[in-house]
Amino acid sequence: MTGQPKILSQRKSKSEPRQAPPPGERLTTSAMIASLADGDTPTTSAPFGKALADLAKTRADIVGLSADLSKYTDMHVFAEAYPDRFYQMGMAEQVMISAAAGLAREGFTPFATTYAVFASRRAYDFICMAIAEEQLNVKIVCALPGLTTGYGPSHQATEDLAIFRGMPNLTIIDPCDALDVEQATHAIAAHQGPTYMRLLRGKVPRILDRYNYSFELGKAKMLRDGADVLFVSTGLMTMRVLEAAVTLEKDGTRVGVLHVPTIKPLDTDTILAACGKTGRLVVTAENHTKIGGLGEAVASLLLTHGVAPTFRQIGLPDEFLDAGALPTLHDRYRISTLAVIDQVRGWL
């Protein structure tokens, strides 16, 4: 390829999906810090860090830990506000988890932050034996979930939900946007027991304000209803399917969106009731491999309860993903808004 690489153009309106670049052109967005928001979407900076600092005003038991990544998990906001309650553990995730367990045993509520790949791959046994088995009140909050960085397999936590879903006693949260992150932070602080939360950090889009949404631990929420297609989605993919729904309705397709921010425990009653309505395509959507995440959890739930809609999955493939610019990768691995629309049109 010759000449300068081109930047993906912004959408002209919220209802118009972002277009993929022409063949042969590539994008120049940052692999690590590329925003998930389009230019016309409101954002909130560091919603987790701000929510945690706000909680700490009245909760002297809250402490923060980071494995040398406080700036990239938004823990730096808490650290600057409460330096005497923040512990920088260095690049030693297993040590950080062990320290968090010790602090919990002394009556503190530790929030331990790192990247999702490092918690799920490097520190799994320590989380299992030191925290989950003992049901200690530790909150593990991890940035770069799924395909939210272009730095390749070493930083792409595409299988973290699969890894942690099999761990007893562990609550698992996958928020959609800044509002979800803020409210989920308060909720897991109030919850007694170990929690793993995927974190969108930096300038995080605000989407759910428009839907009169409030986070409730263990609850799925119907954001919009529709008789032809039901998306059952979690994490940032709820943003994508809400955008896709607008375009699909222009085709005359009536689209519902059920947002599932709590992966474990799953809101089985709400999911079964929503998927049990006859005559519509059910599509799960997640920023995670199709193996072991929300899609398989919902499929198993439906099968064991005799609910049998036409069922499809949108998610990442069972492979180590490429490095590159984030929007390019979302198009390539079929989790961009445009790719969601294309897949659903093909299934209808």
Contents of the next structure:
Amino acid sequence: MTGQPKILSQRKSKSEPRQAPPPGERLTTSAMIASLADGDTPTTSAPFGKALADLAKTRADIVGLSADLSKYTDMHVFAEAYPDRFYQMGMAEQVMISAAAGLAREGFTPFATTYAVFASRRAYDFICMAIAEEQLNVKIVCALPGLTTGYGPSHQATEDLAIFRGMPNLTIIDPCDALDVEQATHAIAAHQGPTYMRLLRGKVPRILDRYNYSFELGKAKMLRDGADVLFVSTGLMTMRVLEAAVTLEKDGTRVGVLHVPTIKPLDTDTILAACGKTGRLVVTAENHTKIGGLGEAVASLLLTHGVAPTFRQIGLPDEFLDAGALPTLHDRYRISTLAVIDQVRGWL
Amino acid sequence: MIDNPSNTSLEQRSWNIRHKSLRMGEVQGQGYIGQALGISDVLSVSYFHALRYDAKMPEWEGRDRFLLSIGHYAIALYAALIESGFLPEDELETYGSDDSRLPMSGMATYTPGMEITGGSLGHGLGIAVGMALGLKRKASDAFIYNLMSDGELGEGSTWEAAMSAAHHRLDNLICLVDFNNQQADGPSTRMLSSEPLPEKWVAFGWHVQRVDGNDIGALVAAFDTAKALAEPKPRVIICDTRMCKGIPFLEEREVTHFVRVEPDEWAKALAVLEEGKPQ
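Moving on from the form predicted on its own, kindly provide the form predicted together with the partner chain as a structure.
Zooming out: every chain and molecule, the one shown earlier first.
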């Protein structure tokens, strides 16, 4: 991959009018559910919904709930397969979460879906007290994590990991691709306890099967090794750093990638061992604000254990982000592949 | 299945619940005694007339589930759980103490018979919706009771749950609203009025009764009606109660959410209660 990330100049204020394009040209536009896949990346459609419907064949305890977003969380696949096991709760996240708690009390394994902003910001108290405090077996699965929509701050869950990391008992997953989503769905269903999973939905890129990888709850996995730079990444940023690694390798930079899909509990042994190899620049990468997510979790872990590599963070800034087209925004906020390459070159 | 056959009158049960609540208040020198004395009759009718349970098996699958959304009313529920045999009586001496199973605000992980962790107000009814859905999935004939306060009517989540219960036709759900017209900053009708309250519940699709929550006969009739109703809708019983009911010198005190009782007044309150013991 070559070229420079397209960093559009920031407007002075968000209300400054945008000039109309020259005749015959079109501006980049926003998309509610933008695809994360490049043109030639293989994809799988609705990996979560299909995995859940598959699981439900042998797990009669599994029920599904959604707060008016089943089509946008791929829950509709399960709902269509098992209509009598799906609860449409309407646009009411608080009662959806509370009802999931009640169903878990009665012995069921509820999967509750909405957008990450609504679960983390609106339903937090209900997840905390009705579910996590009693370790109830509820699986919260949320679309539009981090910056995966151009709709602006109302839909961009840039701080959900920070919000949820402070909640005791909660297991937190940020999968990278369709393979990760499928396998994590099976893993959290097998796990007894409350879980929050960030969801990639729709046509989801499928790249991890090239790396002899399988998802294991609580485990970080080395996808490739390299002596100069170690990316410690989670979620879709693992896709980006793997692409960046190929380009950096052509520069003569040897790059390792440690994928950390389980944010909590963190696989401290693997992270410490990988970051403890001397001489490597450690770069965390996450689709999340740099505050309170993977980067700070790793920094705290390393400092506490006296492991002190040169350390850098890739992540979203501490801002309410712009609305716009996703590729533009990923460049602007420095989480596109080109922006990753650009930053690492600057740090070497 | 236990149907609680007993020669002890509901009036005597109410008195016993008040007595145990006061003793717990005396142990700790504090407690939400105003609410406890007010809700004792509702708990008496719940535990000794309406509910099906086996105190020796708190998790018995066939039990009716009684959810205490108002965690701070725990002092009263502990009294009822002791009175009904879930907990040994001497445990009331530990109320609110370090490492006690009876914390000041009710928690499911601590106490046998405490179905949920309440206290973050506005949670109980939503959890009740999920449990009622779960019981229906299991084709259980048990009921879910959710005891909430008038203050909780200010929480939006209560009304999400109310809509949801009616939408899902949860005829196995009985909500009890303790209307004592007190919340932390003053009378609930002056903080955020929920009136006209019965009309609201009707509009939300519920079967509604409003009764004097300190009239045992009226409560028995209301519970019987709610349980026997054939209509496929959730049921609510709004119980108008009097804070500190049964202890006139406390009833007359300027009424607040957290009734102050001086150290020497616990014994005095118990003596007053003793004078009114049912024969």
